[in-house]
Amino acid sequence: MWRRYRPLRIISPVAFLIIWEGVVRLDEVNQLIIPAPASVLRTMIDLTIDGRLPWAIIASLNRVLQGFIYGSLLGIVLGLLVGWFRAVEDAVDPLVAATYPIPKSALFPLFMLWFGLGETSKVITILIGVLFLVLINTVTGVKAIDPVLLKAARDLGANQRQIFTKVVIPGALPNIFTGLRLGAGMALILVFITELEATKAGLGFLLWESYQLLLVKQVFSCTIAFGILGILSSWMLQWLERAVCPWKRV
């Protein structure tokens, strides 16, 4: 039955952005302050001919990517080993008790001092938000798993390896997969912060250099550019969570 109202997934944003261009062209708004999305779509098509929007996308994914990936592994390793194993959990879990409420933003300066104003710096902190994100859901997700299943497949034989690869790891992955579309959430907006210091390129600094000259169209272009890569992300992350998890309806 849910599946009826699948439609409501275009017409809601294509409603919204009909009556987003008819209250500007009534003149309700300001267009130097909240441009027509036609004029926007103008600009993000000039934006893509010349070449700067592909090239800043490519070089902001670059960076996303490297700590995404590397987030989420060193997360879904930690995860799994705080959730299952007691020692490690005593071990791990006052230290992300004590820096996972740092904002990751404010870490940022401080890489730049350790690691330079290269690529690393801005890797790094895009990895350390997706690490806590991917951790924390990871660790939920082991603690989640009924225990009448590990008293079964003890009871049936299994060893702890089996146990841990055959039950936990797969009843912890629907709560994995929600870390990881978080975690995605948080690189492209820790994109964004590390790309204002210390680079010429990226969507984050043609954004930024936009709002400096006043470029409210590229602005909006590049936001919405932004919001496209989440849409994406967040697509494909599900559709992979339908493939490892056919259990699951996502």
The other form holds:
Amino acid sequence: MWRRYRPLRIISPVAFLIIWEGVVRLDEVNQLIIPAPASVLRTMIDLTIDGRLPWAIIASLNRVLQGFIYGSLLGIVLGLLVGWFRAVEDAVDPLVAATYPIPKSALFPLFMLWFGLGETSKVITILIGVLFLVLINTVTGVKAIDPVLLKAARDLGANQRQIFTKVVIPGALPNIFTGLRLGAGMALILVFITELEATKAGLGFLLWESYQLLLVKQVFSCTIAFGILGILSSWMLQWLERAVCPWKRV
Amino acid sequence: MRHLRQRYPLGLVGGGASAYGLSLIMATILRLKDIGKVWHIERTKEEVMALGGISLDVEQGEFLILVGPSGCGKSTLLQIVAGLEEPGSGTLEVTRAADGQKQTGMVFQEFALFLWRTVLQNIVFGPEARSVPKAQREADAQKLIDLIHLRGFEHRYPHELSGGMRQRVALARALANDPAILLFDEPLASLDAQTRKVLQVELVRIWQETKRSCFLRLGPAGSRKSCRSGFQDPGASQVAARPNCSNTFRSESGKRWTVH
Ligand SMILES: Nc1ncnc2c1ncn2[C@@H]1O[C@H](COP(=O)(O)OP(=O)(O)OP(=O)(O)O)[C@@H](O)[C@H]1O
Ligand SMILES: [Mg+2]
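Same protein, different condition: the form predicted alone was shown, now please give the form predicted together with the partner chain.
Below is the entire complex, every chain and molecule, led by the chain shown above.
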């Protein structure tokens, strides 16, 4: 989509970095707590060259992707069924209502007891977090479909299965993507939390270890890496949404 | 218009027409007996009587117009005829097609286009649902696109169209299914005078060439003063047949109207 070039979008973050760098150089703040951007960048490059940052990212991404993909698929399928079939809604709704408010990070210790200290408990924690968000938004999407569209489909001779595949699913897609975007954010939060325990790999682990050694530049590097992962995931989802929902002006 | 003649062969009659023991020419295709409908609004515990005591026979090839003030139940009646709402009381008989296929096709007041489908994809929805081969249903759709003057807009999405264009797509989508009874809920409301005139002529021509029953619902009855029509209080719909209202809608059957 053609967009008017807006210089402020670039000027503003660059100005922010310059001011930050300047303030730190003037020794106005304690560099041990707030390092200058340039020195953080240098640390990031060092961490990348010695391989610790890339490996940490790979370990975390592995957990995030598994949890996100399984969680989304489950959430979409369940959400479509719950939204469309009364009986499924009656069966699932009370369970969701009862378990949704529990912070997913609070479930992680239980999952470690049940599934061990390995990858499984981490992936499942992420999966559950993503699942709920995608599920709830998918249900909303199905329910938000204009009833007159269902009537129109019926009037044109579509049977129940065709109404489901040709009207309900595409009609719910915009909300499904809202769920996916929220789910991606949740997956990054949860991967961090699960990496505080029982692992020696991952971005969360590296960040936490750096903090304990008071390596503030490394803490910043990891934080920035998390931020970049967040931006990349939202770009990818946007791209996917444009490809899947071309009728929507994203 | 030649393609229309091919698409809608003359003399089509639902297979069950003779069930009434009527001749093919004057086959009753639709029979409403004492139709009533009360809407229950759960939120306010209200009951709205939308329709009461509607009786009507519609014959093959008739052109009927439904008039009445806003909120008197015209849309409700059309939806009942289309089988999309249950009548609260009374009976509805629609002559079945030989293949058991749905006989009615509706153009909704709110257009009800599928936002995620292009113009072409909207038009082929019905044939697609009936598993008409892709090549054939798209070829048919192309003819309809010419009919509604939307050549060049086939691959636009509904939100990229004007209100009148959307309405024309809704019309073409209903026609694509080739229904024996066309139900138009305010079919020409948001069109400019010129396009409306074109489509009026087209509608009449489709109707004349195919001897299909049209069951129209026009805009506010006041806009067509020459129409013989009755008015009633909200809560009772009027059904009026078509005397010579205007040049464009000249009806051959010049029919009685039954109501109440
Ligand atoms: N789904 C519904 N639930 C409850 N009440 C309804 C519903 N649909 C229609 N009604 C009520 O039934 C009555 C008739 O509505 P209907 O839509 O058939 O009117 P109409 O004749 O088509 O009016 P208009 O010319 O404004 O389109 C109205 O009083 C309306 O409030
Ligand atoms: Mg109406």
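Positions refer to the first chain, counted from 1. In this text, all values refer to a predicted model and were calculated from it rather than measured experimentally. C-alpha atoms forming the largest set that superposes within 1.5 Å between two forms make up the rigid core.
With the core superposed, I231 shows a C-alpha displacement below 2 Å between the two forms. Core-superposed comparison between the two forms: the CA of A15 exceeds or equals a 2 Å shift.
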